[in-house]
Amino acid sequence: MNELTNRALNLAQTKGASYADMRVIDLEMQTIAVKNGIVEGISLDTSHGFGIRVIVDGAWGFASSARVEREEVDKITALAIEIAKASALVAGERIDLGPPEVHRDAFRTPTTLDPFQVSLEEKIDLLLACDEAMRKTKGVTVAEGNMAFIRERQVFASTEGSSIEQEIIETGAGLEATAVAEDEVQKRSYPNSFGRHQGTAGYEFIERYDLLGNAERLGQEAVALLSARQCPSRVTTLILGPTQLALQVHESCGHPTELDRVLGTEASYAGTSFLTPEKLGGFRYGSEIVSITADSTLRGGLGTFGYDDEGVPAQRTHLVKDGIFVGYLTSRETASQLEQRSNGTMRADGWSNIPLIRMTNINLQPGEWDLDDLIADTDEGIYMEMNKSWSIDDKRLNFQFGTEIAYEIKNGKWGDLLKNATYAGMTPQFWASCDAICNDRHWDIWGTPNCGKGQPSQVAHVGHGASPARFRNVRVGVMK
């Protein structure tokens, strides 16, 4: 492989390029499906290919290939250098990388038991088991469960003389009852909702999150949801369970901080941010107790790896601090442009696509709350967990979610079983309402592994840590 990337960045050099890098990547995905007691879908897929960057006259050129062969390096090589040719035709600012990266390196996810050498029989056993499980409970009409695990395989190598081999394992499940009434559907999810949970992790991960021994409490809260009240509709305190206050973040905190959508070369295909450049480091983005960082360096964390696809090391970097909007998700070029090194969050899906700035873990730091604790400090209000429905807008000002499952409470007490819950607010008003933030004890690295971003659209693996937190005086239910 050092003799393929060798060659290619040597002709890139000699056709007129000012910096290239080259990666090659070697991935297999299994995924298993099963539905109301029948195994629906098995799957082993594999990718191998490369894909090469350039910068030839102040622009950039990019083109790849599943064919891992010398004649093709020299031949996509050149491509690239044409496509950079021609992109430098065009009046623009020239490419500014800042500083070099220059890193020799080797990075794996630390595993305790290879997903792989799992045997399909004991995953789709469990499976099975937690369908049997779910549809328990009399009026459970769907029982769905799932499990993909994935090994990438990347070289990495640059002009700048980085040499970086990485090996990122991920393992992920999810289980889904869905209960059907004459005139309504609820559903209820675990770990999380639309699919599944994942992590950088090994088979040890299933394990973690004991999915047979929530399977029939799924099937019972799925049922109890189409007789219970409907959310009320008022202004009220608002608590969020981690799995949504994760999708909260990722929404209203981890996109609008992509520096890439503040300049604008992402706007299209997910809009713009609010976070403009003279609110950097001087901007009320929340209450004083609300922190947020960028951290690639946590383990088992879907958004966690040695290095970025440019060959920047993983690092913990805040966006949010004290509640001041400190900094942005940066690449090596939108970086420059800040006078900044990047903080290593360009990736790309796969070796066929160019890389993007994407979130890594974005997390809201944990507070000092026990939950129980929160509650019974709450005289009224309620709460609400596992995302159902999201809306938020180009600018990543307006959101309205629904979540599956909220609880009233009343009086410090847990109290009635809620459906069709919803919340709505403004990014700062509602970030600068938190008062009360949970401990690290309810604090996990929560996976989203289908973050949609860039034309042609790329899918990301990312990560958010959350514990539950409090927000007052927030808009709940449908308001007239």
Given for the second form:
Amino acid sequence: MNELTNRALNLAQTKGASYADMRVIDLEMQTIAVKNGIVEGISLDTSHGFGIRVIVDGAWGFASSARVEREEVDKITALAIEIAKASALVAGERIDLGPPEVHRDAFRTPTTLDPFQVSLEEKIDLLLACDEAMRKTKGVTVAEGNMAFIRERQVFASTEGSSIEQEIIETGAGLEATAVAEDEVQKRSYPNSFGRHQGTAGYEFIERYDLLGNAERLGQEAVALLSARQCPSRVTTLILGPTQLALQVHESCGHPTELDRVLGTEASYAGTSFLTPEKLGGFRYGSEIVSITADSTLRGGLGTFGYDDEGVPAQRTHLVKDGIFVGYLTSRETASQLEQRSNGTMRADGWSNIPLIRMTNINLQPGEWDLDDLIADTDEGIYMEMNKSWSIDDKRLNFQFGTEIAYEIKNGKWGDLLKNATYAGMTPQFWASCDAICNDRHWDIWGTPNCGKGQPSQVAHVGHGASPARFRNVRVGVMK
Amino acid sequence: MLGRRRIRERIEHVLSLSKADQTEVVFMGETEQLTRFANSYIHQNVGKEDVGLRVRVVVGKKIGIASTNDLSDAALERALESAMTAAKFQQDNPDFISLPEPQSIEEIDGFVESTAACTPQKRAEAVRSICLPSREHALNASGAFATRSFEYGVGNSLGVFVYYPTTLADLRTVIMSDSGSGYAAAASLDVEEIDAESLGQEAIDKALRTRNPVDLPPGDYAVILEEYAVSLLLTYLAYMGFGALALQEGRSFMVGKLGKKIAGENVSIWDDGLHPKNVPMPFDFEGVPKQRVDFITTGTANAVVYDSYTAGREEGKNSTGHALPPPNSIGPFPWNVAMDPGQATKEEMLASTKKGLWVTRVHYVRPVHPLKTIVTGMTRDGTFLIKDGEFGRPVKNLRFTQSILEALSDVEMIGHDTKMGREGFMEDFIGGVRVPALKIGKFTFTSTTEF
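Mind sharing the form predicted in complex with its partner chain? What's above is the form predicted alone.
Next comes the full complex, and the chain you just saw is listed first.
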């Protein structure tokens, strides 16, 4: 591999690149899906290729190919150079990457049980047992379960002298029970919605979440929701469960702190951000108990790695500290514009895409409360959990989210089950109304394996640490 | 580009080695170059080439799937072996009947050489024709210009072999002032049909007119939805209910409604993969020819799309040629949706509106209640008050929470011209949604934002 990377980097420099890096990736993925007692699909996929990123005349070029061969490396390097020269035709400021990043290292996701060594039978048996348990409740029309296992081996090399090898292993699983009645569809998921929960871990991740122990409950809850009361429409106290709070952090803190968005380079697609640079260090993002970190060093998080995709080491930094907005997610190029050093968040979707600023593990730091005490301390309100619907404006201010399940809280006690729960707000006002966060006993890193961004569109695997939290004066029950 | 012969040879190599009862091989190849600009300069410029070969084997009623992007003999043999391993661990799927038999496929010429040969320099010149006028107006241009070529091949052990090369050019731009923004987009098989300068002017015009927007309280308003907005709403309508799997599982708004009125009599919505003004594709990912499917005809729910699996689950149904590559959890999907045009111009819609809102585009649309087709989303890049038949002040963006079918039951005027939109997740499909602008009597806005 060194021969190919050296060849590409030397050729790039010979053809005028002031900087170049190359990533060569081997990806292996196994997915299993069951539905209503049938193994609907077992898929074993591989993908192999390389991407070369160059700076020529102060502008970027990138090209990639699936054919990892000497002649193809030459061709693709030349194409990257040609593309960069075309970029210079409509150039902005010359790219400044800041100080060099030179690292020679290797990183491997620590695992207890290699998921590719666990037999397909064992995985299928577990999913089918869960499927059967979900369908025990009369009225469940669709029961689904899936598992995904990924092994990505990457070599990164740059003209600055970096040479980094990484092996990232991901494991994920999810269950979903759907019940249907006239004019009503209700769904319950576990451990997280939209397919599955995922982490950088081995098969021990599956064992940790006790899928079978939760499957029957999902079916019962999906059916119960069909006849549950509609979530009332009012302004009230809202307690968000951990997975919904993870989504809230993702949409209203993770994305708006991406410095490329802030600087306008995502404007035409996902949008920009209300967290403009003059707010850095002084803007009140939330109440004093709200502290949010970006931490790619946390063991097991889906946004955990050794180095990002431009060779910057994994780090932990604050985005919000004691309620004040204090940091962005940065790349080398964007950090240098703020006279900072990258905090290592450039990540690409496979070998064929250019790295973009992406979330790592964006975590709402745990507070002091036990959930039982928090419920007991709430006179009137609604508890909502597990995302079902999400929409937010293109500066990440106005949001409206819906959850799979909700409960009324009355006089400090759990009340009626509620269906079709939604809540809406404006990001800084919402976080300013946060007056209680549960402690680390309730805290976990929730994996989001489907974060979309960029053109061509890329999917990133990110994590969000969260425990339940309480928000005051929130508008709930927004439904036509 | 590998070409028909090479792709057929690779597919047949796998089929010849397979010991499964039935075998299917899907080839997908893509070359994409994309020039992305922001702050009125090119900030990202990429090219990629990839191929994918997906093998589906059927042993009895057990199905296994594997894929690779390595076309060497050894890699294809490994993929076949992996698919057989996967099938071995399956249980019988009683709903599976058979892979499709060969059918005649309509010849379509969807490959435009000028798109396939478009250079980074040519895209940069197009981008410059947007960025320079933007700079002259002290505006900030952003967007992406992509040119792509694709090759699709499907073969199976029952004798199917189909091949189709095609191209697609896509340009979209958002141009911003310090307090407003405008949008324009176009897509075509032929890059020469993309008029970058004119798209830039369209977005610049909106960006200038949306400066200093005013607050408007949420509530019910008559709306004129430009084609960009209609396109994304129909994309989500298709997602929520125009596929057979959603119908069979009770998740579609079409359940119990076939033959019944679900929209206004002036509304007809259909899918036609062969329509030359969409993004045509003669077959689906099982090699079945595309059929036109009329979802809603003069307001009445009529039909949904099928693949061979969902067709096999219903008596008397055949695949309509809408299979996605295996495996997929959403089932068959229409990716060339269109709505019948009407007679009105947008100027006439404007002149007929005493009070209402003009919506250029909607953003981040998501289902809230799929059976009621309720979605939420934001307006974006050009929202104006309409007063006494004329444009009033630009307004700050609003959030809507609205049933799409209720809106389609209240369509007062339909545009004569149509535009193909590739908004939202449709951007990831080789397809589009061709629609007219609509004037709708009542549309519910539930909150506002600060810009």
